[in-house]
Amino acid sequence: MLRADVLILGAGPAGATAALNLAPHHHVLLVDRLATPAQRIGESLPPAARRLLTDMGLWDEFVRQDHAPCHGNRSVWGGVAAEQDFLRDPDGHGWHLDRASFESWLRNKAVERGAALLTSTTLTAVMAVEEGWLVTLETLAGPCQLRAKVLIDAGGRNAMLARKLGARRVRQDKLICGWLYGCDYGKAGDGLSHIEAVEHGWWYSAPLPDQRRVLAFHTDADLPIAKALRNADWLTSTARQLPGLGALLESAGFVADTDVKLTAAHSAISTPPAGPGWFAVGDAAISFDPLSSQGLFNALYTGLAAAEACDRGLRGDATASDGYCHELESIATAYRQHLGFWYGEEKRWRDAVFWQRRQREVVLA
């Protein structure tokens, strides 16, 4: 039987961050169903991430990597075209990342610091036992059992482990995202993200490392327009007709070269996000609307915060999970207020279902 102080389910940014902070002091097993990180949308890292990376001793190595700087945001929202730069931000600029490369780097740092990494593995059963948990894992070599003192769910929006441990998953909307990658041979050096509101949702595009660009459309899964999201030709041709985004794609010489991928993008929270002997981190704790540009930052922050709380718990602090829950409750409250404000700024399509839903959320907030 395997044994660990901490079992972390999910080796994405949140799970790997928790692992690399816990591994120097505890026996950590990091488990993921994928052998290597998949390419996925969610590549924007805001300037404040510099503080987290510095605190974790990762900053110097991070800046040596070839990530594209993000100097701010360009938006067509509420009928107004605007730019917001990071020139006055004390942390400097943000970044547009090669997401898969960034995740691989975090996994490697966790292993360098002492974590064990087990890939192509899923959790099939969990049971509370004396002084911790008994977990069954399905590996390439077959099933095995593990005893762990603490469990951390870093498995994403599904929050499968947290739900098994008694958390309730509260989903706040039906937002989905259709996205693809393409070549960018134009003036992508401005390093700006672009957001543009339309009648049934909103568009996003950003330059990436190695002359790449991401293009994405966000809408609600139950609206008729969502049926077109899997069509790459529709996605690119519709984007090219927009006044702001169309001109940007033309100047970039954008050519799509991947299929469309769909991903959940709704806001959600696990209640509670932690309990005696377990924590949820990243999307498994709080899932952010991509409009906030906080998803990847939240993964790093909650991964670090849970690692610190977990360490306190392993050292005898019985209130460690309570403090973590209170911290995430404050984050969720602030997030809802800020998101309501930004959606409330768009008033052009009062009769459109997508915006009616967001206006109701603003009123409720």
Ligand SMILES: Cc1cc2nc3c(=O)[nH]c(=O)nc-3n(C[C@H](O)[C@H](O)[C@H](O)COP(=O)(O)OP(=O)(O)OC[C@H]3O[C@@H](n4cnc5c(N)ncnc54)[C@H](O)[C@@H]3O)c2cc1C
Contents of the next structure:
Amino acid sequence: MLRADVLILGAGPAGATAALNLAPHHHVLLVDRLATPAQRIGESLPPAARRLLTDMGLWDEFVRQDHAPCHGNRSVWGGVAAEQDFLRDPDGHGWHLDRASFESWLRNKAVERGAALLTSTTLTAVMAVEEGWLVTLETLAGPCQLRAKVLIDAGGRNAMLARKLGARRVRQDKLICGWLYGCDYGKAGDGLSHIEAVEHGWWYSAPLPDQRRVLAFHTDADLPIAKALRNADWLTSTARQLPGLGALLESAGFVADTDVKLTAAHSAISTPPAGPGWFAVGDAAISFDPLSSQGLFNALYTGLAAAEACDRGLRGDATASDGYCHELESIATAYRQHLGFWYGEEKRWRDAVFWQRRQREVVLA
Ligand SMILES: Cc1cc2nc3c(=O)[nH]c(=O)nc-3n(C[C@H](O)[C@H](O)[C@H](O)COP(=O)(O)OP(=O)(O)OC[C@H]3O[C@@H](n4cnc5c(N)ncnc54)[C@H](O)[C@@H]3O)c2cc1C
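Alright, leaving the form predicted alone aside, put up the form predicted together with the named molecule.
Time for the whole complex; same chain goes first.
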């Protein structure tokens, strides 16, 4: 029988962040089904992340990793072509991360600070027992049991553990994303993310390390256009016809060289995001629409906030999870208002279902 003060399910950005903040004070077991982080879309880290990385004592080492700076966003939205740079941002520029190496680094920091990491492992059962939880893990060596005082669900937007513990997952839309990679021999160095609205959704592209670029289209899973999303030729040829993105891909000499991957990108929230003896962090607590570019920041922030609340709880503060729930509630309210504002700025396709749905959400917000 293994024992831990805290079991964290999921060693992505949120789980690793919770682990590296708790490990100096408590016995932490960090578990992930993947042996190493997968290469995946989601590389834009906003400037404000600098404060969190500093608070957690990670800033100097982060800077040494030399992730590419992101100097702002270029958008064609609401019929207006605009460039919003980070020049006046008090935190400076953001980053286009090498996502897999960023995640590996966070995992390593958690281990360096004392967390035990168990990969190729998942959770199959959980039961409340006296003073905590009895958990069954499926490891490479077979099933094993663990007793933990606190559980943290950091398993991403599926929120499997939080749901097992009684949280309801409220899904707010049907957004999905089709994305692929290609080479970029052009102006990758301008360091801008590009966003462009069209009748049935919106496009995203950003430069990546090693002269690579990501191209992505977001729409609702139940709209007819979603069927085209798996088709790499459709994705690249349609993007090339757009006024802003087409010119960008042309100047970058972009050539797609991977298959399309599909991923869920809807907004969702776990209610409640914490309870006695458990917390949900990152996407497992609240999943953001990629338009907000706030998912990684939220993963770092909630990873840290839950670690602090969990520490208070382990020291006897019975209200620790309530405070965390209130904080998450205000994050969710601010998020919905901002998202409603940005979707509301696009008024060109009032008859298109994709935009009608988002106008309705503005009214609800
Ligand atoms: C299309 C798209 C684009 C995005 N772009 C950006 C962006 O540019 N900037 C940004 O800030 N955010 C972006 N995001 C959001 C960002 O990727 C997420 O918010 C972030 O990954 C959340 O981190 P997390 O640690 O909570 O979850 P995840 O990164 O999903 O990590 C979850 C971890 O848990 C593990 N896991 C899951 N289930 C189990 C299980 N049952 N057992 C064991 N392990 C498990 C997984 O292997 C993984 O390592 C984007 C999201 C999407 C969908």
